[in-house]
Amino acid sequence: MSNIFETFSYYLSFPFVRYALIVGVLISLCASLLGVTLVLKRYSFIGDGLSHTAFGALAIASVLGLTNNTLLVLPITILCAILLLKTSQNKKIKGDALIAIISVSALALGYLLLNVFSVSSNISGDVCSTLFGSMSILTLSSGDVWLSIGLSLFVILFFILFYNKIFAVTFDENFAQASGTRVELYNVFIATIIAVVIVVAMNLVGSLLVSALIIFPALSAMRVFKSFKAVTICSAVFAVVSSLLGMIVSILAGTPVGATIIMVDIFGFMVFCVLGLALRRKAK
């Protein structure tokens, strides 16, 4: 055991370890909370849908040439969160199918651009740490460190000053609206910060694995918990502990940082869900 901390202690001593813990972190935090009311307004592969809308965004601006291609990425990810979040009142085309004809499009068109007009000699490796997450941590800055900082500041203040809102629109916009609620701009709010999470989570687990970070903390905290406010506060506390956790094995093992992150939500959606069960039962 003293080994470990020995060695976890040496790894700490390296910043790009520290970016790697405080943006993990941050980053689960922020996408917890809004993950709570994406998925009990039933959005909840909205993660999907904006993950490889990003991914196609960012073959558009590698095949371009951008320096930095956030300038291009997340504009078009945030356009796309703000069409999903719209959808509920099309009767045409549902959430879930406008959902997934833009992810299968996007991945399709970002992998068709990387093999068409390849940008570089490795592009197999490239598109898999794209989708999966990098198997290093070294990619993380200290512009990401500070953007996640700033990022996880704004929500929790959206959160704590506009609670009864975010709440009202949640369970009910027709009732929120009818009560003078402006549900357009805070739907519009919503995607946006969503947005920035999930293309800023990409460089940490990568687009096919970011929407578990939505999606994992807000069910296990269900299953345990039935108020907004527990639920909220519970699927923060686990998205946090399940990341440092996450980050913690994946660098004392070397296994991927993404998936390891990911292994360690559905062990604890499944500790929750036997949990769960036993105070249901003993409620009876």
The other form holds:
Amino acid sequence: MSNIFETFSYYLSFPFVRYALIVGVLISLCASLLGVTLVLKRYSFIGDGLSHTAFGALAIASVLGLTNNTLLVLPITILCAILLLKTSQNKKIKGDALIAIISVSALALGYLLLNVFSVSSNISGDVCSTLFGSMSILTLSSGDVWLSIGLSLFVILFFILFYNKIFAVTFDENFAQASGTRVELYNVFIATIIAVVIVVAMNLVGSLLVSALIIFPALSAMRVFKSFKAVTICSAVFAVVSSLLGMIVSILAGTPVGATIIMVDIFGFMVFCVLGLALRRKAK
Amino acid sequence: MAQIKCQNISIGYDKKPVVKDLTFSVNAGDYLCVVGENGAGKSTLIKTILGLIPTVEGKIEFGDELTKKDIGYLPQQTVVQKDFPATVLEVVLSGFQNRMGWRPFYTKKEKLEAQENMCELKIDNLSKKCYRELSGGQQQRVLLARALCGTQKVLLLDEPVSGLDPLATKEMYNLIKNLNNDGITIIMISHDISSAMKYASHILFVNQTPFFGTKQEFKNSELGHKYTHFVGGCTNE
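Switch from the form predicted on its own to the form predicted in complex with its partner chain and give that structure.
To see the whole picture, the full complex is given below, headed by that same chain.
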């Protein structure tokens, strides 16, 4: 046991490990906050669709040989997020079908582009790390770290200041709109933030796994807690603990970061399910 | 001056009118029941009054110091709400959104007011309870309390008793009548013509040729004869 601690503190002595831990925790915190509204509004799949879009955009960016991929990936993802949220309110085109269309198209296009205009010798390795996360979180510069911290603080501040508005819009869009809240504006705002979080989080867990960071904390918290406030706080804590635990395990055991975090998420979800069942039985 | 007045307006979606030539007015303290068959345009009318969709033709005029913001709204329940983790108090408080502006949090006064509204609707003992675990009647009362937080002038109720059992339905109607007696204008959409005839002061019948008038006028009209006869027994109320 003491051996593990020694190894861990040895790793912690490297600044890039500390950076990775900080950024990882912050990203999952943001994702979990947004997850509460997304899950409740039945938009869980949007996270999934967007991460695929981000993959396609990333492929285009690397084919074009851009030095900073984010400059292209972020706008495209934000655009798609707004498009998806808008159309899911449109009764003529079903939102879920559109998400399916967009996500497979982006995946196929991305992979095709990477193959046809290959810029590196190890295509499958590149694709794999984009899809399932890579150790790129360990190569973050201090600039990246500050950017992530700034972005996360912005998301958290937004969530606190607009907490009551977000509740109103999530619980009853019609009522909120009827009482003068600019629902459309909030939806666009939320969509933009989701896109930002997804693009940042792709570094951590990869595009295929990113929606896990969004849905698991909220779903787990909803098993046990009954008020919106408690669910929000619990999912934030859940996200912080599980991502921290996942990253520590992956560092010590040498397992892939993204997959390990999500395994911890799944385990936590099951614990909360059992806890929820037990509480309900006790209440009866 | 009427609180809400419409003169020959057409309402509908995407500039296609569902109902044409609609004329009616609502005065303070009225109890207007909007009746009509499914798809006749009742919900369209509600949405138009709330300003969620524009009128196809004509304009809805607000008077008597009433603005669109002063209308409390009780929408139909949505799928989202069925398993929504929220306490009764959280839901009721969200009714204050219309006067929040950019202010992020609720004031002490608003919290007190929410408590009073819950007392009035006899749900103050439920304030810490989870919304999704309440019975249908209790849920409707919570949403009514939320609507009350938004206004003390006009309540717009979209089928407030749909899906309730007979006892809860009766309680709901009585609560609404009490609010009306306190001076709040009620506009209610309903399927149930017999209850409309019992509680309302005015009837708006929405279909191809809309009818508007007092309860008595409706009773005496050809349309009223057809429907009250069809429902049976309610005319002797």
